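To begin, one chain is listed below as structure tokens, in the form predicted alone.
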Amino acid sequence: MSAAGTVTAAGLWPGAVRDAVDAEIAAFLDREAAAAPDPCLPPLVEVARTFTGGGKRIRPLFCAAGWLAAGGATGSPAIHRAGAALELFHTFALIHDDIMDNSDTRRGRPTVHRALGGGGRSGVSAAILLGDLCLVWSDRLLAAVPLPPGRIAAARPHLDAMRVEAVAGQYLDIDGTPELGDLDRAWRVVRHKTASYTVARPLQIGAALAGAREPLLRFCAAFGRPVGEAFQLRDDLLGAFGDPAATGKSSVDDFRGGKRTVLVALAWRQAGPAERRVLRAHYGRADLDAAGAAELRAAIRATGADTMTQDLIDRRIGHALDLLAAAPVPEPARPVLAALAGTATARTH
């Protein structure tokens, strides 16, 4: 059987385990807003629900795959509820993170600052009480998992380390003053607010609830740390050269915003003196059009830096792939990862 059947025999992709945290979250946002001490929440439950729909939970899978590389039983309601905790957490960062962005649309709808307030002050506010609740609500959930306090407890050091890390990437993200050549920084970026935050701790989040040891942990941030890498390279290029209709985000985002990406870093490096007047005179622009976008489009080709960043991608899937066979996982997590690896890091959107 191939690795993609093997996980979906088991499982893990694409639909059980997807769809039971989809079910938690579901029952969970239905008794809040049963439960909820004024009129004005439910309606704000019901935009939580709308914008969770859709998503890829890449975090939830990595949790259930470091769940069963540690012996946890295939199918637990417990690894559902704490993936439905980290997608929960996930849905504050992105309604923050969207806000910082000036963002119009994500999956194909508008933003939440925007579609409670069309991006206006109120909408704004609103949206970052919203983020607020998700976060208090991911707490909620993780402590609602059914396993024993000492399991939560082991997990939670992974948890707070992070939400920290998280942070730290995206305040650096945010920071444009940084030279678009950086490419120290771009890294620190990717390691912190990807490749922790989506692959290496879901995973040992996962592994400790299953009472995992700490030889287990170190593989995970060993395997985890390239795949999720990858994951953000394959974003970069998604953000400059991806299909919104694919994505379900804009197309020149990143542009506008002035992202201190790998891809971005490796262009200016490379990139002579034509493309350097291109880069300088649109990346960042806040009023970037189709045209200006599709220049620097062709520049960051030019200079090679999209055929690089794929490069790089292979390498690190190779790597991760390398450490994965020879690190004692059983059966059948080994498949789960390596089809995990490959579904993240090739993906249209």
Contents of the next structure:
Number of protein chains: 2
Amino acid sequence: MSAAGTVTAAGLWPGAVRDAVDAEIAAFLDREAAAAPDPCLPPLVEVARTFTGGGKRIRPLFCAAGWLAAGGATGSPAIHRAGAALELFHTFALIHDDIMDNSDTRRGRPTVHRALGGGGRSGVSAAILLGDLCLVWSDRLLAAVPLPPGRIAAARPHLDAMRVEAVAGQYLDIDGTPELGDLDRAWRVVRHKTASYTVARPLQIGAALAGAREPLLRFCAAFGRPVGEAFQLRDDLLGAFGDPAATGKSSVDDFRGGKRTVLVALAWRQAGPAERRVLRAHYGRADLDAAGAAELRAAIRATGADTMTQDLIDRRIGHALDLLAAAPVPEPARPVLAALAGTATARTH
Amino acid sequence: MSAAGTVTAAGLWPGAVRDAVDAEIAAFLDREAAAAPDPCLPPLVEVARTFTGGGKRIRPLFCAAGWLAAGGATGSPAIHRAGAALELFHTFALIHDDIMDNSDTRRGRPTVHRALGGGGRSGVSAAILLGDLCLVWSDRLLAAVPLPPGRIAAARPHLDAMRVEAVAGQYLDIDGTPELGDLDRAWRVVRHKTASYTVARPLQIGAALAGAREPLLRFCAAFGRPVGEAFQLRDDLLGAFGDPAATGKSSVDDFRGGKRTVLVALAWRQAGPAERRVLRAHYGRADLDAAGAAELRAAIRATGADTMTQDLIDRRIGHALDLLAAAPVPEPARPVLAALAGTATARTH
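Counterpart to the form predicted alone, namely the form predicted together with a further copy of the same chain:
Up next: the whole complex, starting with the chain shown before.
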């Protein structure tokens, strides 16, 4: 394959994976609605279908990349079904996270507990149950991946670790009381919630499904961790400084929610008395207005935490690409892994 | 084995299964705490450990009975581990149900969302996550059952159905608005939440793990459904008329929560104007006092719904025992199944 051909294939690949994963999710939900043991279920299936729409399918993409890295064939239905299982797990996590964060919208639509409210039923109760159902579905879809049982069993430890780490990360994240400058804790959330859950474990699951041996599984963890950290650091920068029209992400929600990001921990640690006054006065204020948000941005910039965070991103991606260069990964997987890592390096402000 | 020996073995059996299942749960939670990826997790493990204590282990017992019915050996570690997986699933369901019902206590101890409240964290958010974790753990334990992958795969459709039915039953149950006399809906809740989730599916899961063929799996469903219905009808009678000191169950919670039971649907349908007035005035009143509860009890008795419900229980157990007599079930499993069915027939008032 020529270099140009490789680049083109890698460029087309994410869209093809996304389409195939979406088709797997749609077919699965069709079957669940048709085989529902009670007429109360099909309307819930439709709420799940709407809510899963529009996701970026990051975990299925990393899962499929891990599969390629372990020599799996491009376009295999097995890995798309596994990706659909990860996406339904993510749907479960988002539905429950939105309850905990008391969020009203997600991807421009009402969150599930808002959509299911009304009638005689509490929207929160119904959303807890629909989240539970998505977790059960995710598991069912994974068990139905058309691969020998030994392959699925090989992926299970990575899946189990992913699920426990996702819960641990969220559990740390719902505690709003740690010090603003608690950098160690902010990193723990990043490592569990993003580095592991979003990147490293999906890579390992895909690789294990393709029969990967220990060195490649170790590479998936070593490559996935800095890439995942870079993703989260970039997300934090976008949350603070991004243009909502371009990112689809609110530019005040992280501020209002008092999110304990690495960015804000770095800012606090390097802040002088003036910046600390601003952070203390405005960070986590539910009624923060645009002027207060602008003050916060200026204070964070004054500490240099934004450029420091961008530097952390760049170094992590550089490290990941160095690891990739030395890794036992077949040629077709290289541009795919490099491109996925690269999406985290885009300058954001 | 003599008849007397069989009876003794069946009599000792539930305690032995409970002890073995408890030991599996304890060992699993020990491993989870020791291998936790973050120091925030071990305290959550301990909350789960406390909360699982004191359960009756009904689902593990039916699971082990299904295993015996399919020729599995008494005392097999595999079926105890599967039972522990079902019990952790039940722990997940109880934690989330208690949030939805806004319950303060369970088995004489604070519910999980009460126990985890305080500090900077919402107890409800933390309990949603601990419930999620129990569901993940349940799955992990099942995957670790020491049986060939084909056996676990054979049990999976029954497990999947059980989990979806449990969610459907709870979803129907959190809708407090149906008519008091909606008998069809009351039966749907009984069928999903108890008949299927508590009895028929655990029987099938145990039988499938032991390699059961189709006729035995059909027997598990046919036997389990009336037994499970009888269990729930008895629970409803205990909730309305039982002695809390003897049952460990509040004698006003079902009334205060306006629980849509088969008992109350029958009462409504047969009630005259006087009884309907009482039901309408008191059923579902959160501030119901002892006098109001006594009025409700008298009104339900006046309709004859209590004796009718007891009759429904007796007929269901009779039907189940007839099925058992004709079923392809080996001798050691017969007294066990009969005894488990019989626990539902005890007269309650």
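Whichever C-alpha set is largest while still superposing within 1.5 Å between the two forms counts as the rigid core. Not measured: the values here are computed from a predicted model. Positions refer to the first chain, counted from 1.
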Taking the rigid core as the frame, does residue 291 move its C-alpha by 2 Å or more between the two forms?
-> yes
